[in-house]
Amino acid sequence: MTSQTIPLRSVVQAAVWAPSVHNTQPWSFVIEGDEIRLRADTDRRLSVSDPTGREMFISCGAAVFTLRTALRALGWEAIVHVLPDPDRPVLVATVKPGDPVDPDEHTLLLHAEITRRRTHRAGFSGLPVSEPLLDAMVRHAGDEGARLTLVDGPAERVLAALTTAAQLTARRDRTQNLELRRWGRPPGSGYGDGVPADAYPNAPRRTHPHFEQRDYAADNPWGNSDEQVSAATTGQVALVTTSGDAVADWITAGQALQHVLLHASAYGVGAAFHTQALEFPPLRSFIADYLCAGERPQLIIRLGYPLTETAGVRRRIEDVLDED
């Protein structure tokens, strides 16, 4: 078996699609014979408010989980090894083909959605998730050995306030503004990655609770006019959490975050990230103490109905790939 009878770059060409913190992106691909290599790319991790690197391996499970489904979809059971090599911690997984299958229904589902889904950055409308789907969203986080919590009530409004009370302290630390201006993007910009200006509202509408948006236009009248982007509902609440918080931990939730965005996207359902009061160590353990019953808070989401789409921007695959 060989790259040759195996289309090895299409999956690598659906990987980049996963979501990552910011639209950075951070990861390069090396195909070798029939494997594929994903390495973090450290460069575009963010130093600031990302030190440890574990958005940047939140976001490399994710395209972890895509190379699965894809190559899946071709046929292919796949062999993943996370981490297979302590001497280079770089190298997040490594994922080859296995024995023939036929993809089952589920996975030809998740697999047509790998193009389709969006990160969402306003409001949605006011039309609730259902309960079956919401099951399935927490069914499948569990099935990749993470767990996704529904928040709702009181401990609502205290992650709302909490991501408000970060995001509005982000914006007064002017080497946080700086990192964040790296990754936005001014109307037609050219680049493959990033936040594009059309894909958030120039003027959101605050939600009840409100969960506080980054400020990608860094005060420039940047973003979307529409005004059914800025819908004014909240969406569901929920938490991506962990047992434990080592590398492994957050590939894990990853895979989990992109197993349940892409089961939602097949459903019409979109996902907002709230990542801010997680990039503050001590508003992330009272998170963890308080709301996750000791497992570790590795992301903050909404999830409801937009009422607009927006494009989404990669980078070429030839400026994420190596090829034999």
Ligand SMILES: Cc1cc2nc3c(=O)[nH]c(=O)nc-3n(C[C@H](O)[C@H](O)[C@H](O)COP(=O)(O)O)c2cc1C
The other form holds:
Amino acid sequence: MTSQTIPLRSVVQAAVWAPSVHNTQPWSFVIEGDEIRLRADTDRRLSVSDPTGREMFISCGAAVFTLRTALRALGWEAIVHVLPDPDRPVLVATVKPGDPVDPDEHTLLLHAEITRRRTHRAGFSGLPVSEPLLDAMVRHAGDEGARLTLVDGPAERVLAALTTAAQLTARRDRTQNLELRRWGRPPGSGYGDGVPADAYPNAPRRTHPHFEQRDYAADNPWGNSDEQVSAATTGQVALVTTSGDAVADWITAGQALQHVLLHASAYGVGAAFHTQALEFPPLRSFIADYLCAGERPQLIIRLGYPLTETAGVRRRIEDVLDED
Ligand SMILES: Cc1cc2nc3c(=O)[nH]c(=O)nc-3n(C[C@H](O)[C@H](O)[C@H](O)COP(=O)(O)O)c2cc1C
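With the form predicted on its own done, generate the form predicted together with the ligand in the same format.
After this comes the whole thing, all chains and molecules, with the earlier chain placed first.
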């Protein structure tokens, strides 16, 4: 197969299933010749809660990892340049097919999860995630140049409390609330972005410790019923951290995140995100100083076996891709 006949469109079609903050999908793609270019779409940045674009670039990093995985699963080495042009700071990455390869089992395993993986927004079953599986996730984050640190005991309770503090503060802030409302979608919405009402329970069971969910329903009676769930647990709390805190580090965090999430998903493990506290600089500094051994915290997640399923939506490929 020549590079002209490699179905790069299908590679982009896979990448749009990467996770992104509030499902903003803050990206656009160009296919020119045999190159895919991924740009951050700054119009979709959360100007109130993400003024530096950190979460936007993490989201784009997750899309970069997905491009790499999809291309490799098709049988091509991915040649990736992250931030290839200092004069174009929103050009996140270029990805090109290199030599043909036989996709390895791990790549195929991850590839099968790209569209299946979903964000979870409730407690988990009591079944603990096994140590070998957690070890593999830690290793994969490291492979991408980031760190996945498992958080237990007092540190777990501190993170839960900071999440509550951030959530209560955000709820009282009019501009934060308005921004969140823009991305929470009512039932039956035909939007291809934002968080649909069937992507979270309307009254999630409390866990111990409890990690507050974002209020995507904004006090409306939206969300799925999870009445069949009688008890739920927190699951394994973890932090994704990087050694630096520049745009390149945020993209690294996104690639590591997606590697971890896809691997987890292949073994039936889902992830819930609680990034509220990291949107408040003093709370983020506190978490960096006391819980991250000098690393920079990029994401707070919980891992476990979901008891319910959630829905996912994406924009149409035509709305995000320019082809020559
Ligand atoms: C940087 C980042 C931050 C996120 N923060 C949260 C969060 O605080 N709460 C939450 O419920 N989901 C969070 N998410 C998950 C997104 O809402 C989710 O990826 C998006 O809605 C798409 O849904 P899907 O992951 O099920 O495909 C975050 C995702 C990213 C990449």
